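Take a look at this one chain, the form predicted alone, written out in structure tokens.
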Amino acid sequence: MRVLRVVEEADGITTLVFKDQICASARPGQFIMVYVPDLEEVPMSLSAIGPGALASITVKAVGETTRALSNLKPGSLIGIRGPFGRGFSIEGRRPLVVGGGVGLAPLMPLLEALVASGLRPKLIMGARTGSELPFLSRARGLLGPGQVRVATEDGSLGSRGLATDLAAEELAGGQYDVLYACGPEAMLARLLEIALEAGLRHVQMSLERLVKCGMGLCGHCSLGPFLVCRDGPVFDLAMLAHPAVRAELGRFWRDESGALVKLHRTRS
């Protein structure tokens, strides 16, 4: 696919827009495998899905391939496989959506789908600092400023603190019946605890693991009894509450060999 437009969303975070009918008909939360010539293939969530067959991925420059993607210009070619995996499903009537950093990417098409279904979601956005927060204008334009809350660790934008702090505050009121989330895994592990304490029956989180094939063949992305590429990346409450998943979530990752390694904890 040819890159049509490049958008600088925040410091180190770039969106690549392209045209593809298959991706434009994907479900919010699904991902694609993206190939840059001479580099490895990487999984990327779709950050925009249609209309006009337009789609996009949003990249944070953290490794060789993501840096190369971030440096692409309009007209550049990228290879795509997919979409793959299990996306979000709309349930409940009073949704709370929580995203951290580039984890907000798959939540943007979800928010659009929720609004199109007649729902009025509340969004909590978190980042280390205000300059690293993507999609703020897009979110406020879609939901209205009163439906968007922001937390930054340094207090440079919105409330000083973590997105999980605002989520705990919102869920304590009992006005929500479903939680959607994506972001750093330490954030997601804490959000799961908060949701269970609040008695939520509907929770959906988009998770990340080392995805190689994208089709459930290689097993690199295993999390408990599940494969993130095939059974996820969106996990529902029953999957998240599985003892093996809770034992790993926010604590361990599988490396290239499939061995469990301690996960660096990043907050949002």
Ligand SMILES: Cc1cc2nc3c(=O)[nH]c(=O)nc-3n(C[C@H](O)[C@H](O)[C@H](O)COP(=O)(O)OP(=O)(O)OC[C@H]3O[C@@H](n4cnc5c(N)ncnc54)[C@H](O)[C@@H]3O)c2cc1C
Given for the second form:
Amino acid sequence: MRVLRVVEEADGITTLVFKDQICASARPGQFIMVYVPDLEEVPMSLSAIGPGALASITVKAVGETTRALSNLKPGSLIGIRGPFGRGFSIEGRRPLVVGGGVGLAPLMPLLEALVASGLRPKLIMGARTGSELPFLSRARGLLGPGQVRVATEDGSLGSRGLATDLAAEELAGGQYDVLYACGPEAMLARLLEIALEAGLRHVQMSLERLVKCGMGLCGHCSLGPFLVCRDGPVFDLAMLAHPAVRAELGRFWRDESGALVKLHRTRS
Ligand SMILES: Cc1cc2nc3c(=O)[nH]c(=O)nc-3n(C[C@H](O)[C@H](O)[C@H](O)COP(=O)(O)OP(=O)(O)OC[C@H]3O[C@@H](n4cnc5c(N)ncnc54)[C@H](O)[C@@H]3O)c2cc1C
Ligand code: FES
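Since we've got the form predicted alone here, give me the form predicted together with the ligand too.
After this comes the whole thing, all chains and molecules, with the earlier chain placed first.
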């Protein structure tokens, strides 16, 4: 695919727009494998699905391949496979959506789909600092400013604190029946606890593990009895509540050799 447009979304976070009919009809939450010539293939969520045949990915530069992706210019070529995995499904009538940093990427097309279905989601966006928060004006334009709350750890934008603090406040009111989330795994693990305490019956979270083949063949992305690339990346409440998933979520990750190691980073 040829990169058509490059947008600086926030510090270190860049969107690449390309044209592909198949990606443009993907389900929110699905991901593609993106090949950067001479480097690796990396999994990336679709951050825009349409209009027309347009689609995009939004990349946080964390290592060699994501840095190279972030430095591409319009006209550059990338390889793509997919879309893969199980995306979000629309359920419930009163959605709360919580995203941290570049974890907001798959939530943007989800929000568009929720609005297109006549629903009025509330969005909580979290980041370490205001300059690292992507998609704020897109979210406000879509939902209206009153439906978007922001938390930054340093208080430079919105309220000082964590997205999970705002989510706990919102869920305490009892006005939501479904929670959708994506972001750093520590945030997701805490959100799951809050959602279970609030008695929510519908929860969907997009998770990460080392994804290599992206299509259920190699086993690199296993999380409990599930493969993140095939059974996820969106996990529903039954999958999240599985004891093996709860034991790993926010704590452990499998390295390149498949060994269980202490979690040090997922997209944030
Ligand atoms: C389903 C899914 C969707 C994702 N969507 C996005 C997205 O929309 N935007 C975004 O910026 N990032 C996304 N990621 C994370 C992204 O794939 C990694 O940041 C990227 O692979 C890092 O590659 P690197 O070579 O730049 O860094 P490296 O130096 O190779 O790795 C840096 C860190 O990234 C993680 N990582 C490395 N390789 C992989 C891999 N193959 N799969 C998953 N994590 C890896 C590891 O924690 C590693 O320590 C997604 C991951 C998954 C599994
Ligand atoms: S990445 Fe190969 S099985 Fe999931």
